[in-house]
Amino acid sequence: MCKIFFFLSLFVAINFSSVLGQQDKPIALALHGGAGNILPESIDKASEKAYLSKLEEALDAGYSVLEAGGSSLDAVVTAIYILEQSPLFNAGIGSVLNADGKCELDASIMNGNNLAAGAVAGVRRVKSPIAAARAVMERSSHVMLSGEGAELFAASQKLEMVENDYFYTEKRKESLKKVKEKEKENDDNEGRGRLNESNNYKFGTVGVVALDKNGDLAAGTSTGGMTNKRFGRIGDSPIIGAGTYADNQTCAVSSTGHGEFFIRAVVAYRIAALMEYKGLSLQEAADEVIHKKLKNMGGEGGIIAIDKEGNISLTFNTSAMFRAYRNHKGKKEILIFGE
């Protein structure tokens, strides 16, 4: 009887300790809504309030998933979907228009627990690109699907499909018109004309990184790409290692900026690699990549990242990055300007 009581007590103690250990594990979430060289005076108070409010809404929704014991993947998709449904950002509704006046959307997601990943590129009719990216990861044997094939897959998975004009906004139509006018002025026949050559431009890509109670990291990114893009151009957002990366052993990263540079520098993975192979901290690795490697190449933009301990980095080399975070200590900030 004593032996039975002893082993029962030991079993209860071990399981109670396990529960306490799980409760002690940190949770954290960070998100971005694009980076750019934006002047504070260029955003009126009403617009600034709208941006901050939407960032906070997405942050709170994603963090609530983590608080309830939900997975980092669920938190990432929940927060990104809110941003995709807001015309304030260049993702989902409010995506920029390509040279043909159409919206072409990209997204990717990665699970740090097993390095599984999924992405879609150049889709025009998928309501939520981040949901489609997750479906590719979890319900197919592939990592990236593009164009019509990605749409056929999304439809086969019963994801909501819409007409392309569902994503249109007057603001984006006006932006395309301005870029095309500039293109004519510069006699640019190669499709290089773009708004980010001005001094007041924002890459409106959205992204989220999260750490859940199980210690699992996840990252996701969603975008409409670049205004006036042509020839089927695809940026860094759907490319694992460039726009998105997550590994439980190091960190989760989502990028925003001029995609061609982020692809060439393999920005998201490079940060994780510096941590794994050189022993750098998350912030040290982010600074090395964003303020040195990327900047020396002429690339502009930034990243959000979380490491396996719940440390957060919001690093950018532009004048602003729309960003928000909440850590396991309850600290919460929603910011636009300043590092």
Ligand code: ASP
The other form holds:
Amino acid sequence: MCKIFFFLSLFVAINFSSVLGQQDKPIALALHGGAGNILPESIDKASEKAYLSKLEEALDAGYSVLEAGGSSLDAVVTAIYILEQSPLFNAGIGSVLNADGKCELDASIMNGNNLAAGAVAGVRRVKSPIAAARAVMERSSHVMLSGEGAELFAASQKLEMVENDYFYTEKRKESLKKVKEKEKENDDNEGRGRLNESNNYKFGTVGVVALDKNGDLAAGTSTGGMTNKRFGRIGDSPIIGAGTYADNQTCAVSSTGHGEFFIRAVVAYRIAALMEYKGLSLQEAADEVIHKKLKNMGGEGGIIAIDKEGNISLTFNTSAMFRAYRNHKGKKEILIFGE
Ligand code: ASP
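Could you please show the structure of the form predicted together with the named molecule, as a counterpart to the form predicted alone just displayed?
Every component of the complex follows; first up is the chain already shown.
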């Protein structure tokens, strides 16, 4: 009798502690809506409010997925979809226009649990590029599909397809016109003028990183790229290791900024590698890459990242990065300027 009681109490104790263990596991989520050199006075109060409230909506939606025990991948896709559907950001509706006046969208996603990854590049007709990236990861044997092939695959997976003008906004048409005028002034038909016009220019790509109750990290990024980019130009956002990276052993990262630099600096993976091979903390690694490596190359932008303990880094070398997070202690912030 005494023995039975002993084993029964042991059983209850073990189960109780595993439930507690599950509850104690940190969850956290961070997101960005692009980085750039904008001045506080260049955004009017109403626009600022609109940005902050959309960022908060996406943050809350993603965090609720995690609170309910959902996966970090689901949280990432949920939050990114909200930002893709908002004309405020350069992803999905409201994407910037390329030199031919078309939207060509890039997105990627990575699962830190098994290093699975998926991406689409240069798609014109997929309503949600992040959903398409996830479909490539989960339902194809490839990591990246581009252009028409990516669209055919998305359609075959019953993802919603739209016409290209579904993504157009007046604001982006205006920006393209301005950049083209500048290009003419500078007699620069390669669009290099655009690449230098980062002053007072907000990039607007979106990205999310999350840590779920199982300890799984995930990262995703979605963008329209850069205004006046050449037809066929692919930025860092769909490139695993540059725009997006996630590994449960280290961290999950989503980048935003001038893609050509992020590709060459392999920004997202470089942060994870500094943690893995040099033992740096998440913040030390992010500082090293964004404030030293990238900056010394002339690259502008930032990252959001989260490590396996739920520590968050929001690091950028521009004057602003639209960003929001909620950490494992429930602390929540939604910010635009300063660090
Ligand atoms: N990184 C994106 C690209 O170069 C742009 C951005 O983040 O704003 O396509």
